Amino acid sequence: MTTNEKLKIIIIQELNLEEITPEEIDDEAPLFGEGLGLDSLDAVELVVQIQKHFGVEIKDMEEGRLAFRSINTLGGFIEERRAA
């Protein structure tokens, strides 16, 4: 399973997005606003889940803002941090 696939499953399960499947989440769609429609509380939960599942810490809002643009940017952020 790729990092992006695992992220989609985590987002659906941990944020209780029962009306969507992993296949329906576009890797390039924004996670917040008009994309998946996540909000700031979801962002906090995602930070916790990313640390729990991947061992990667998002240290501040600016880092999070860059990482949380889409599944692709978040997956790339995680892969980059895990490789370091």
Contents of the next structure:
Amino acid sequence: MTTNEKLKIIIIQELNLEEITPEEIDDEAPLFGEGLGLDSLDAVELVVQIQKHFGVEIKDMEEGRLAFRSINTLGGFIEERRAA
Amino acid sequence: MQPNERQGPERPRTWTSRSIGSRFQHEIFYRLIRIGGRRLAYFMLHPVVSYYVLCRPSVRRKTHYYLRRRFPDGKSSARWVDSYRMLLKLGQVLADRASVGILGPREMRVELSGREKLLQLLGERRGLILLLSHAGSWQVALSALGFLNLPVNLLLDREPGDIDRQYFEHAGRSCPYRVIDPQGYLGGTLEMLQVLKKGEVLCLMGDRVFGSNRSYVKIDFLGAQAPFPISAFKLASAASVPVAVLFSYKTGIDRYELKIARIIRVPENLGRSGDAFRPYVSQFAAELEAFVQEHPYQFFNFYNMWQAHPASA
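In place of the form predicted on its own, the structure of the form predicted together with its partner chain is requested.
What follows is the whole complex; the chain from before opens it.
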């Protein structure tokens, strides 16, 4: 399973997005607002879940701003940190 | 910032942070404080507050949302008096705040009840959320936290056109705490999480809802359901930090008391649902209710907290 696929499952399960399947999540769509429709409280939960499942910590806002654009950017961020 | 980088579906804001007074009126009071100190300002508050109560029904109405709940059996004649007392107390608190800035911190004696408890929490070295409210004077509370020797951060929303000055602005000093803007990226949540993870102090208001439709739960407050924000408790859960409910209230002409009313510990991994946070938000609401029972004229939310909202958490 790729990081992006695992991420989608985590987002659906941990953020209780029951009405959506992993296949329906566009890798390039924005995670917050108009895209996947997540909000600021989801961002807090996502930070926690990424640390729990991948052991990767999003330490500051700038990292978060870059990583949280889409599934692709978040997956890339996680892989980069795990490889370091 | 792109619009879609903001929070999710926004709920129309039902409150404003703007002062009801004009810039000119504020300046008059600042001058009165410089000339004759806080007591002269207090004296002049009586005609000003009388004007607002007698001649500005819109202002009087804003006090009634709360007063009707706090004094449900009150007669309408008594409500005029209650409005007067509430607005007078607000004026005094604002004059106190300006006095501290203009004349110096010695103008006010602040006693902290629960100092050891607070230091003990900070001794855990994992950050702390101070949950404040629009009761008494939260600015006085912040001005008295210098002994913490830790960076203090405050989520502060300042609307365009807000002419109200913070106490340090009167003295031309730099802001003694770091301000996090709730209009920033993702409502400032990542910044807040970051400061908590660094072991710093984060001050939040627990009595006004801001942000998305999922950001609150409705809790019984003064006999009816009112929305209270869950963000402080969500952050506490995510960062594994305690929440200290802090009230600051006026106890005399030149005295304030800071009181740590309750320590709330929120478990980790509570998930996304607002309902999971309801027991912790309820603890805060219960403390706030106890506070307004004891200090009925020191609660300064001049909007309908109990208003029905289009969505519920």
